[in-house]
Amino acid sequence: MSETDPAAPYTLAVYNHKGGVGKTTASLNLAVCLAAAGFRCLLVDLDPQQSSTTILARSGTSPNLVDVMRRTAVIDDAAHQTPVENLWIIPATRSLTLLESGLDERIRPNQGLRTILSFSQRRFDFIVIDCPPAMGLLSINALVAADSVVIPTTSGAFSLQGVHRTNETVTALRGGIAPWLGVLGIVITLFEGSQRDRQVVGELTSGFPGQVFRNRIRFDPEVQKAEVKRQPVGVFNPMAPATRDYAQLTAEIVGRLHRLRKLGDGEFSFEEVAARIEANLVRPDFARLDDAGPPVESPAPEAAEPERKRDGASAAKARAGIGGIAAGFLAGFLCGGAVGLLVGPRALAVLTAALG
């Protein structure tokens, strides 16, 4: 539940500055496991690559978040029920790329994602936001819309830098335009138990005390097989090691939120939540992704080249006019706070104080 509204769903942004750390895989499987735990969960696909959308929303992809921002649809209609029990999705669209560059003039610049994610009634217990990897308008809006952040990382050196940069971003936002925001935890993905992996665990544990999740996501070939079949690994193979890891990670997240009194005052049992997730994942009727239909937004081969040309034209336009357009867009979209973040935490603090 939200810091400001006890009846609102609790919103988690899954984010790391660094790409290639399993962010979308973590978002997707965390959302599925929350649904398997019995929570009504909404997954917001804010990544223009549309990976989560391709898996969960193969039909009925309109309206979407951009339609809501254009005020051609309402948010309640943009949340589509998926073939997974208890799980809904707001699908991504290629138009998010234009939103990121500030080229879509139909978007009202003062419409922040936190404001938009307001439903007519309490439909969800959790909202999980799958963020794009780069820092930009979409990521900033996702973080400001969230109650807390889950940071996935691997043992790579650049991934660790991503954790530090993400933590700095959260700290800057918390000291400015998002005082409610915090890091719920850091999850290590693709864990193989090597010396390097163990070294990373030690560095993260000492550098971010109390933030590293106890449960890690092991490297598991079943995850790649599931992606080929366009399914979450928990649905593709409920008995896979990574499935068990995600079930236990989800139970640990729910436990942390219970200790923080974000999910009410009911009793919590890690073993019971993890067992409930695993039991529901093996149910044949829990998810019927094979019946979902063809992938979304898959242009025919003859349409691919014009699409690339349009994308190239948009990119050229972005490079030519991004200075004036993006500056105004950024300033309005997050009341000026995003500008400060993009140029550094010090500038954010100065700008926040000036606006205050």
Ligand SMILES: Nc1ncnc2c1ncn2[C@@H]1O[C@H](COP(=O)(O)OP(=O)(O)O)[C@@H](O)[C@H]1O
Given for the second form:
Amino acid sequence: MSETDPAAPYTLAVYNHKGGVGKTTASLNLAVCLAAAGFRCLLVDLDPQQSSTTILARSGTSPNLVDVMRRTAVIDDAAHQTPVENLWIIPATRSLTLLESGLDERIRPNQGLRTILSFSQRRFDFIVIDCPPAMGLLSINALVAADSVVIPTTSGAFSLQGVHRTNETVTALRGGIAPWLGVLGIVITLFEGSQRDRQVVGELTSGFPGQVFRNRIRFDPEVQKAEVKRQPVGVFNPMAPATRDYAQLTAEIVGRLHRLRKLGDGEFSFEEVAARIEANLVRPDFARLDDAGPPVESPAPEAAEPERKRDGASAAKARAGIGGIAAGFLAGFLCGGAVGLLVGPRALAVLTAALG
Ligand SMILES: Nc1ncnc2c1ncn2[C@@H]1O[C@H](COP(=O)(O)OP(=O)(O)O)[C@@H](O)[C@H]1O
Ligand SMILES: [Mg+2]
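Output the structure of the form predicted in complex with the ligand; the preceding block shows the form predicted alone.
Once more the chain from above appears, this time first in line as the rest of the complex follows.
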């Protein structure tokens, strides 16, 4: 991705070493809420378990992410329009596990996710990557492709450990092949408000000053009902507590990006963004996930005019620090097999230490 293109999308990887902390739920609902805020959003499902894909696309939708990585398809064809307004998805398949293990010889070395996503420049405002748990080639690809990382965590036992390890991985990559990478914030999920929950939130807040998002996601049975119906909770029940939490978290994220000057210089009002999201989520034509047919498939949107603005939240991104070095570093990255060669000895040492 080129930092010189002010209309390039902002890419968020939703990642934690731990499974079951709400990564997929957060990816889906952040993507839906960003779309409801008026941003053109691409969700990349990088998890071989395909949870996001089963919710937003029909099984077997092709071409998919693996096709693009194998260069048998181009990204414009693999970004499928979902039944949610402003939202596209690159679906996962189980064969992502072959990429994870480095066993797929058809993947050429320069097929890193970052390189692939760069071909979608200017078509989207945001790219959200739903990462698999654990640190492997797929997660490294996601982190290197990202501008910053959102770390979801529960307030349960071992959550501090998971956040620490994830943070250390980001630091290691920033010291090596992804110098632009940072943690945008930590989001507490499945929050029940118990004394233990509050204690862990306190520890996270003091351990990671300024990083924990003010808006937490409450434990909400509607999320699980939505999952059974194969819908993001924001679509399944726009009035659910978790939907409200995700709308507010999204507004907080947009505000944080405004403050970091990653979004255009338009006016930002937390209340306005949250209200716009909530108003769009209740619009009957915002999402048509009840429809029996397959999601409408269409090519990714046309490249935006550089001067195009949306709703006061300009798509123009003034991003700094992303060097053209990424492509060079990524040569041989995906399937070279030897992570040491990929990340360089110094970063590898830090990474190995981080992975403990
Ligand atoms: N806010 C919430 N309230 C209740 N259940 C939730 C909430 N967020 C996630 N879940 C449930 O927790 C489980 C794990 O969430 P998921 O997003 O799949 O985590 P991950 O992707 O990190 O493995 C899922 O069954 C999901 O429905
Ligand atoms: Mg998941």
